[in-house]
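Below, in structure tokens: the form predicted alone, a single chain.
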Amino acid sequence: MIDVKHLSKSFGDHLVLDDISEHIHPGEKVVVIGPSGSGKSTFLRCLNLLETPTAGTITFDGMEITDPKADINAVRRQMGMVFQHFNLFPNMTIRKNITLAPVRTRLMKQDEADEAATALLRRVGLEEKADAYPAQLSGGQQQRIAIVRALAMKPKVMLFDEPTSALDPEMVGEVLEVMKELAREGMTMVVVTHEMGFAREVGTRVLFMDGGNILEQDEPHAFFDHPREQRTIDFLSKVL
């Protein structure tokens, strides 16, 4: 679904991504992990071109989007994005948030809109917020919002760059729920994350990130239990 060749990033003199190249095939649950500055979400905001490369091509569903000529829009239309700090519209109801882009890019009309977001809403566990404002909601909520909200335009990949990590501990495991339930229906994730367990549960690849580059990779059960590199045994002893 997603094919990376040679992609580079440099911010100035800084090279934060050095030459990767790697794969994310229907399906799968690609989980990165590395130390902070290793370039895990670059790599990630790059793949929807969030982040421009400098060198190397991204290829989705079979157009490569790192053309000039690519409709980036309409390509981010089917990569759903999660951000850390939830951004959604402080000015604006939940549903209005959820509705918003599907209504805007005509993919459903009002009603239709509405409808789903109730749907999406029942399904976080959150139906009864539709009218509130982000503000008058916790972090954890808000969060599931943006899951749904991104969920509303129907995409084929879901990418979600550090999802908990701006949330009070206590918080951390009802987006995790969420996370885990859309695993378990198939949808296609690449999720940066500092929560092994969820790695360890849910990835079906783990990427371990350091210095711009992917040191290893590797089924969750052989890269907590048998890593190969010294820099990843390293990580590992100090998160696990």
The other form holds:
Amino acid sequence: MIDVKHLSKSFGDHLVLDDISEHIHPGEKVVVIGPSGSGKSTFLRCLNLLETPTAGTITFDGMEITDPKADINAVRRQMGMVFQHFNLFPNMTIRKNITLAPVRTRLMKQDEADEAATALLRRVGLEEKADAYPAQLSGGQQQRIAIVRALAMKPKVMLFDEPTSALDPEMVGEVLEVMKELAREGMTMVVVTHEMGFAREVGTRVLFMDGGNILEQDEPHAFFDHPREQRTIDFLSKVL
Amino acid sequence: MLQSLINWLEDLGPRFYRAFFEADRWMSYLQGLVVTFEITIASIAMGLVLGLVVAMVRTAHDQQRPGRRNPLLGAVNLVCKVYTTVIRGTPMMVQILIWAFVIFKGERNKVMVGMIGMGVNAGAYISEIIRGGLMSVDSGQSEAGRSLGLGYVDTMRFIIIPQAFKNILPSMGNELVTLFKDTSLVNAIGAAEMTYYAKRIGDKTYDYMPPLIGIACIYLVFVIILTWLQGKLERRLRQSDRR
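Mind pulling up the form predicted together with its partner chain next to the form predicted alone we just looked at?
Full assembly next; the chain just shown is listed first.
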């Protein structure tokens, strides 16, 4: 579904991603872990071109999105993204946050989008917050809204950039729950996270990144029980 | 010593009477004040249009994806950069003199020349105010908009500009106040605004203190009113944040 070939990214002369090749299959739940500064967020942000790769190609559903002529907006409509800091639009109600993109990109009419928003909000148990503003909600609530906002575009893949790192500990669970449900429904997901429990339970594959490379990857149980690289063993001993 | 102070105070009344009421002179001040307002409004309007265009060009240029730079936008951006650098790097007084005695050498309508000079000047400052306001919005906001598949224009229109507006308002109010006061500079090219009349009346009565102190008070009163209005507007906008 997403095919990454020889992806490199540097900021100035600082090399953040070093020649990464990877393939993400439909229905996979790929969890990316690693120490901070390892390039995992940058890798994720390259997938929908929030960062422009310095070298290499990314192909999504047969279309090379790193081609300068590719319609990047059309590609992003099919890739939902959830951010560490939620990034809800503070100047709009929750309903408007969810319906803005589907309506403006002509995916839905306003009344269809409103209905879809209500259904999505019901799904995460926040139906009564439709007319509230983001500032009135807790972090966990905001992040759940951010997830359904991305889902309103009916994406084929969802990218999560440390979705629980900015949350108070007691709110992590409610967000992970929504993500687990999404995984059960068969959504293709790429998740950058520090939640090892989530990686083990939901992931179909774990990538360990360090120094701009994917050092090691495996199915989660094998990965956590029998890590091969010394760097992975060190990392896991600190976080588990 | 005391006697001279008493004499001076006794004289004040007649001096102010001469400067403001004799021969219906107050009408001149009023006439000048109207022109002062005309210049302020015309130049802020012109400054807003110019500033908006320049700010748009400069932000759009800076936010292009590397490798997809538009050469035309690059050229226009360079023009905008030169414009803001030159205007902000030279004294307004000198600019006004250049407009009046170099560029529009034969033009008799000095008020219009003053409006152009001040408007062009305001545009450079306002463009920087707007640009700063747009940049003050967290980059996560535009990333969120773009990642949903919204285009650059929609992201600006629905997400960035409404949030930038609140950040821009205080500096915009300051710019309006500065502009209002700086209209007094155009008296140097003979545009008949309030300061111009005050000086003329001083010339005629051989007494500059009353007309100059008088118009200083008039400027001050209007600046206080403007500042008060600005504070009121800001408080109202902030209230909507706490919904």
